[in-house]
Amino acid sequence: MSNRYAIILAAGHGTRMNSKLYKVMHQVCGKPMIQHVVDQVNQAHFTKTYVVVGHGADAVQGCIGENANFLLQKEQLGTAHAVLQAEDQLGEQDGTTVVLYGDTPLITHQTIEKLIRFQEDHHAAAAVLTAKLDDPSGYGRIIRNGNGDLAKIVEDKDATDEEKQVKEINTGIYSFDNRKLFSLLGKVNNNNAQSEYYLPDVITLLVQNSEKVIALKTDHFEETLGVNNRLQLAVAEKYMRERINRFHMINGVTLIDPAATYLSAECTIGADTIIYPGTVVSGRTTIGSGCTIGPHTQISNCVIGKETVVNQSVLEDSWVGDRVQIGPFAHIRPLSKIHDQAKIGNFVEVKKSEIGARSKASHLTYLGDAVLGEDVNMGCGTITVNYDGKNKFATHIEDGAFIGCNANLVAPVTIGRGAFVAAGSTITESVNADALAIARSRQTNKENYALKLNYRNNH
């Protein structure tokens, strides 16, 4: 197999988005367009990938990392001379290269890989991939001659009335004669109503030199669609979701709805696990099997164990066990940890804290920079009290510990093993284990003073 190059064109601003952020850095189910067409292209094994960037380089390049070699396109005059800045990298190789856009998210590896073939084993100086469309406002034009070859492509802005009703259109997708390619861009002029280089004048010059140009025409133009705006954002969310959801279908996961279920690219979710509607994970998130997530659920960043019950609550950058329930209307905020077959009930706020094996906080409980170990049971309405406006302490509660309703746990202090704190009290001292902690003011009763009470209102 020959040399192959990858050059994905990511040098526009994209100001159709009316966006202060880089067009290509537009997410699409949770991930930046450029890192879902790198990731796509990665699989495909290239010799070498290339990234045209302009506006916003530094955020591309922060985005993608190693994944990829950059190329500066300091002036954006065009996607010919877009290609032409990996002149000194590629320009004397042999072998073939593909040239791709960073704002079409849905291109799958297996596409491109398709289209490589298709050139290589027609022995062709280039392949253009193009699809049809019945509204090709917009995209160049596929001209064919009388004998159906490829003869020019032919951009929407410089299109004649007749070429418009061409509804073969260009997906901005080629692979080319890598040596070819390079021996023609300087060639392309910008006699054009954008006084631009086009790329697709590449093809029409290696016609007019009686080269071999062929085209494939996919069945599949949601992967070619090319973001330029909102709407077209919201049409590829629709599209990348619909896949990554058939997707988790056919290895065993349940959704009740579908279209009412939002999973990132790069979560994994185990077999038999359920996800009712209005469910959103997101980020690198990894659900066990078994689970029953939802509905109206947000996951961010998360493992989560097996036959594990989400209901109605929020997670974020967190680690939950086996068999452990958590909600409804429960927050589970950054940096906690969450033992097997602990119950974390409704209105509990969990932050920055380890809940042990079986340990429960079953309501209106905030639990934050704090440690508890094995079948503790935290009364309602208990908080850690962690922050005395300046600086946070811990609170440790050791296995086994009790403690009653509407208590005030001011830290730092601990809870010793199988110790009881008695409803309504405020800790401010440790509690030695299998004490009983008693911490609040007598009570008096004053007799016949709410008569007195009401002959004041009454008056």
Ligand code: UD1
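Numbering follows the first chain given and starts at 1. Take the two forms, find the largest set of C-alpha atoms that superpose within 1.5 Å, and that set is the rigid core. Predicted, not measured: the structure shown is a model, and the values here were computed from it. First, how it differs from the form predicted in complex with the named molecule.
Put the two forms on the same core and the Cα of residue 20 is off by less than 2 Å between the two forms.
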Given for the second form:
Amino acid sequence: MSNRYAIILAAGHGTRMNSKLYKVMHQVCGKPMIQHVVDQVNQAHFTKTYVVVGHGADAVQGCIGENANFLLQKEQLGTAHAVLQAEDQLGEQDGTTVVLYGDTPLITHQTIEKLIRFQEDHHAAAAVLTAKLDDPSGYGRIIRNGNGDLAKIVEDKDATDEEKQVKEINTGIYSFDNRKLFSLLGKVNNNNAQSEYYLPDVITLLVQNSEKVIALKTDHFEETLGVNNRLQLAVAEKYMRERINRFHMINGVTLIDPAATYLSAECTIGADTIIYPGTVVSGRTTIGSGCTIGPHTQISNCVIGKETVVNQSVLEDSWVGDRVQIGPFAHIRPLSKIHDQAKIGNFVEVKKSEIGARSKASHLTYLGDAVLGEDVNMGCGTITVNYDGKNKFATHIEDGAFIGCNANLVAPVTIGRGAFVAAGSTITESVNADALAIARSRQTNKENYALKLNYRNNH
Ligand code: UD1
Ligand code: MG
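Would you mind generating the form predicted in complex with the named molecule now that we have the form predicted on its own?
Full complex below, order starting with the chain above.
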């Protein structure tokens, strides 16, 4: 097999996005567009992959890291000029070069491989991936001659009224004979509506040089959707969501309503998990098998074990074990660890805390900077008082301790193994194992005092 190279263009700012963020850094299903493209390209096994960067170069390089080589295009003079930045590296190489744009996040490695095979099998100088659209506006048009062969590509802004009627568009994904690409790249001029050096003009030049140029028409338009504005970004998001959801359903995950289920491109979910509508799973989240998630649940960057139930809750940057019950209406904040079979119930907030196996905080509790052992029971309304206005302090509650309702545990404090804390106590000193702590004033009942006040007669 000859050498294969990929060049991904990602140097433009993306004016039509009207954004401070560089276009290719906009996310589709939680992953920057450029990363989607690079991930697919890497699956197609190229000898070398180059990403041309310019606007937001640092951000793009930071996002891609070691997964590609970078070339800097200092001034963005057009897509042909962008490819020219690879001349030093590739100009003298034999082989095949695929060029694609960083704003087509739905392209798959299968389609890239198909285009390469199509070009190589036909011994063509270039193969262009095209698509037929009901609304081709904005895209370059594929103009064919009387024989139906590709004659040239005309940009939307340069097209005549007649050319604008053409529904076959340039997807911006090409496979070139590398030497032929670089032999003509320098000859592209910028005499056009945008005064830019257009890469599609190389195709036109190849045709004019009697080289064989062929078009592969894809039936999967969505794969080639170019994102230039927020409307197209929303369309890309929808197609990507459908693709991700389909993948999980085929793998054995039940989505009660796929159209109302939002799973990030980087999550993994075990078989027989059921996800109810309104669930948003973002970042690098892993959910085990047999879980029940949702409805109306947000989970970001978490690891969740198997057979766990999360109902109408928010979980962030945390680890949750097997057969845990969370919610409804719980908030698990970052750096929490909730072990097997624990229960975090209604209106419970957990922050940077570890909850041991089978421990329970069933209602109206705040656990911040706390470490709970196993089989601990937190009564309704209990609070770890972890902040004095300046510093945060830890609370330790050892195995089997029982904290009565509405207790305040003023940190730093330790409640020993098997200890009891009476309801309504404000605990400021540690409690030894197996002790009972009561920290509230004793109740006094004054017999018949109510009658003396004559309260009822006055009302
Ligand atoms: C381009 C094609 C058009 C095609 C469409 C498909 C050209 C001239 N036109 O139009 O035929 O139908 O894509 O989506 O190629 N870029 C650089 N450096 C530059 C200019 C652009 O790296 O100097 C990058 C951009 O970051 C972007 C990509 O190239 O990722 C394409 O540029 P864009 O401005 O989006 O081109 P389109 O107008 O969409
Ligand atoms: Mg574009």
